[in-house]
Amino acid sequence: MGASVRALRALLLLAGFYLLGLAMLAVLAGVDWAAALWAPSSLAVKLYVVSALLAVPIVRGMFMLRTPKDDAAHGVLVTDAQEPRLWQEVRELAAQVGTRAPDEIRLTADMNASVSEEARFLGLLGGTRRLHLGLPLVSGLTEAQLRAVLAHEMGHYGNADTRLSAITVRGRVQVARTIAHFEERAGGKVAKERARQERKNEKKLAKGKKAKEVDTTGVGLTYRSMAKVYKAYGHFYLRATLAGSRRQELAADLAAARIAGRDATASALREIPALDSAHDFYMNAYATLGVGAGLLPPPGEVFGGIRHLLAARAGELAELRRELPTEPASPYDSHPPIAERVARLEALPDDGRASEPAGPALGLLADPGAALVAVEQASLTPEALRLRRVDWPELVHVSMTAHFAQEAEPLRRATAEVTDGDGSLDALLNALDLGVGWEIADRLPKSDQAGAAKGRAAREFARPVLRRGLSRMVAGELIDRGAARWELSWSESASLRMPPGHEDDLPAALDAAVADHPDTAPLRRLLATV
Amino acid sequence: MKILLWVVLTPVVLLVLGAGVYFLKAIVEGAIEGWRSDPGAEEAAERVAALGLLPAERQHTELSAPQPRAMTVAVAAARAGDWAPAAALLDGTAAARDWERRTAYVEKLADVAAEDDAWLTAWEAARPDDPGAALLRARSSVFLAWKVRGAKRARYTTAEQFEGFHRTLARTRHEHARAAELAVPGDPSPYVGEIWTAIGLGAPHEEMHRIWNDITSRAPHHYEAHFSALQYWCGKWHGSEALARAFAVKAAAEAPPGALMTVFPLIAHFEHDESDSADVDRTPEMYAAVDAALADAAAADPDHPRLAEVRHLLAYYLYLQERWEPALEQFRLVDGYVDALPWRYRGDPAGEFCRMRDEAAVNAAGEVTP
């Protein structure tokens, strides 16, 4: 099949995507017309109502087919004057690929780089071309690797010989986006209904009535079923164009290898999944660690801090680079599995470019620090921007202390209830000595199995919960007295530094305090020596 | 318009007709079934009642044989918080050096202490270094660990349950050691309990051999020790079918008649039998194994605390071998109590016991009156 025939087919398929809604409306209209002709009037009226109900999501769905414009452009726009080296690099790459250079470069906070076009006329004509460049990705790549990634992205719009195939790419993006949008709408409806029912339940509880189970099964049904129809067509579209798209991806890889070098391209591909999981981990375990305590790392570090993690965990990253995903990321993904792409690239003859200098890609920016700060300002929500900024060691110490205090809270409250006091560590230790520890433990949250257990078995379920809460309270006490401090580590989890000897003696002291014959003396001795 | 009506009505009418036919068929089949099987069942019920055998709802599902009165008293007293009768019972076995009875009592009392140990704690406080209390402490913690784990398969057991199981079981190690330290010289009981910790924690074979030496040097033919060790060597725990069978055959060959060791080849067979037909139970080897166990049971002390368990298994295999008269004989000797192999592994132990017993009874009647 020639390129032009393929493009024509893609065009028809894309048109079909838009015609789908019209066709469904036509079917409904036909049914109504038939009913008006042959059915008794009572039945006809019912049919009118049903078809009107069905038509609503179809009509709304057709409006949804338009690409939501707001997600097209985001990030920080940088001009030629601001980032001359970056622009020069991108222009050179575009020339080598044989395509038009982007009209805009925007720096983002994503672990990703992409070239997109604000398509006009149902996605058939190109518009403003944008390069979205995620700074976390730039932080993790060398210059040569970044060049390979950009060459690949521009290669999609490039291949001068198959210019028409751009239609397939645009169509694919459009289909995936529409489906995602539909699902989001259906999901939003469900969330709204859930919130409404939960509010109602709260009112019921306030009046002393029993709350009903929240049930959202029927909600968003019309949207979900519409999404199903479009999804089915989307699958059909993607299957019909998949082979071609995969071929294009591999061609783009080859173009990238030609421009950036075989080894840089292959290593960039190996790097991306590793960086992806490192980024997820970083955002969860470091960047947002202090949000609960109202803290963020210093300006520029929210997205830029990943550099410390990447430097400290080189071994783990090497492990991740070795294990490449062998499945495509999603059924809508036009990319062949990364393992396959890397294997193809590494099978190419050596181009002798492995020894080319490989400085960090961040060096392409005029002032990486300033760029990271600017991206933070543009991508964080106003609420997040209002959080207090503290340096990393302080952030870890304060957040972990708050986290531990929160974990100790149920035990503190249970102790206060049982001893009719303030729920302090001292009160808990006295309660343990008096043998009411199990009574306190009984008020802590339980699993189903623990709740069903009786007698000694119930105690065995409660023991680790009680011990954990006690250890949190002891840690809080040591921190309050300035005897212990949380220590940041980029290569492993944060750890609580205690006075010498305490770390070794604490586990046994905790065990003794929650034993069947509780003995709090070792714990009290430990606390007395700080 | 009429056509439209028919299009809607026809499938509905067909559906109703189909359902009607289906129910009619079920009713007729049920009637025929009842009419066919009723006389046989009546005959069996008459015969069973004439032999003085009990219906399923009157079978005791928590015992394998009648319980000694002293034991019933000790359990009731323990539940009420009084440890003295239990202590007297265990002291008696130590004085008589009756290790079979000692572990049998420990097993029952430990089950009580696994639920609530207030009485045992009181006992420990009153008599700090009591060997019986130490035995119960260790064995009851083992039962407790299994209670925490629950009886479901690994897939339906939560991480919390597994963690509690391992933690509780790990603690029993020093409880067993303490029981062994305090034990009356020659008493194998602490090590019998230790086998169950080894099973639960997956102790290596070397450790099992060490425990086994500690037991056999004190009591070479102890029933519960062999029963527990055989479990360890089974394929479902830490051995294999070959290891279990070898262990069982060796135990049977080395024991004097009346020690009941000949039941272990049958248990090893039972634990690894996955076939759906009784052919594997009717081999010459299995006939010989059943005959040996029959002779062993006949030679055993009629008061042996494990004799009933052997008879239960004998009844089952004699039934499978269609030796109706001797099968019925064993069924009659243990009737009224069903907490034993093989019934213990079944969903409805009493029902299964009575079904096989009644079949044996009917067929045995057929044999005498040709």
Given for the second form:
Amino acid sequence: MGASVRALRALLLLAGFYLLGLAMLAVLAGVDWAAALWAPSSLAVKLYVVSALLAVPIVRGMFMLRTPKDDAAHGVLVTDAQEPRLWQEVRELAAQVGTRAPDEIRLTADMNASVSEEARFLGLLGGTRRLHLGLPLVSGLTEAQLRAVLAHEMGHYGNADTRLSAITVRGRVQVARTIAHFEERAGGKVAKERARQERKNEKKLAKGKKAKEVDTTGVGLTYRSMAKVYKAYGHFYLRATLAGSRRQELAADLAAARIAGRDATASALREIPALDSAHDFYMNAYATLGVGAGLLPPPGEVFGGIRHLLAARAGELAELRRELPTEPASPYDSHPPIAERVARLEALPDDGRASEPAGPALGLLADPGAALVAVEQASLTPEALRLRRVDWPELVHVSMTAHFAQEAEPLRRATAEVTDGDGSLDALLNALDLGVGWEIADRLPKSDQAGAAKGRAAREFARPVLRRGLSRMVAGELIDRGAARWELSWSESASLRMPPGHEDDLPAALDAAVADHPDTAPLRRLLATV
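Switch from the form predicted in complex with its partner chain to the form predicted on its own and print that structure.
Coming up is the bare chain, nothing alongside it.
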């Protein structure tokens, strides 16, 4: 579908929104006219008021024309002088696509690359073009794969996708605003009616009478009914425009394959789900691990540290690349499924470019470390930037120690309550020896199923919870004595390094302490040797 046809379709869909508004206003006017001719004057006045109230959201939706602007300041702006190789690559790819290169390149903290354009007059005239390039994405790609990604984005420019998106976005915003206006008014009526009934109930209760249940059924029904009409058009609008978006993605894929090579483009697409999963895991398990303890990784490592994870878990990532997501397609998806896109590319004739250079894409940057630091400064909140920076081993040790101490706190409190003591590890071990461990365990947080259990079943629910809390307290004691330390691992979870010669003693000692007939002697011997 050519740009002219797509522009005409987008304009027709946008015009449909205004025609719907005019039709709704015409219906309201028709009802008012009929009421003036045949309805009693009192009813007619009420209908006039209702029509006026319903007309306000329609008119507001039609004439509030300002659409949200992209955040032009998002990311770190890099000039040709700062990143000459990157700019040269982007310009060459744009020339091969046959389109104007972006006016700005901005480095971001996203696992993504995207392009935008500040088009004018509903996309009829082009404007400032921006390429947003996520450094976490660059960290996981080869140069050939990054060229494919950049060629894909230039393909969107070449197909006028970014320029024509202004019309599409305008329609989506207008429909959403109108629906929001109606739902806001419906919510206001419900809140007002609820408040009225609650005041009435308060007066009844004050007189000793029984209060009625608050019932707002049917309140705001007219507004919600009008919103449903616009929601129906909104669903139609989204299905129509998002189908076009999916075709645009496939066209951009073909442009990338033509310029950067079939294999490089397909492999870049295979990387996306794997890198997405790795990035989410990295941010949760590593980059933000120390936030609760007031710590962050070294400068440049908050977003750049994913390189260590990708290198250490190459086998897992290879499996993710082979097994692409098979999620069912939806008419409301903006992109076709990755598996479909890869299959289309791999079905293309061999172009003989399988041996493209496989150097890391970060090599295109003049100073990757400085770029990662700059993106951190631009992306993190002021509060995050004030956190203390430590190296990775120290961050893991301090963070895991604090995390275990927090997890041990419920058991400390329960021990203090039962023993009327300080809740220390020694007090807990004495309580276990005295046979009151299950009384302590009964005070720990439990699931509904565990709370309903009785007798032996209740003990089996409590045993792993008690053991887990005890392990946290023992670990804290060993760490405080300097006998144990948390070790960083990029290939698996962090592990607690035990004293030499006692690496395998802790699990059996914990099992003995929470057995039906508790025996804390193994734990006491372990603690006595350090």
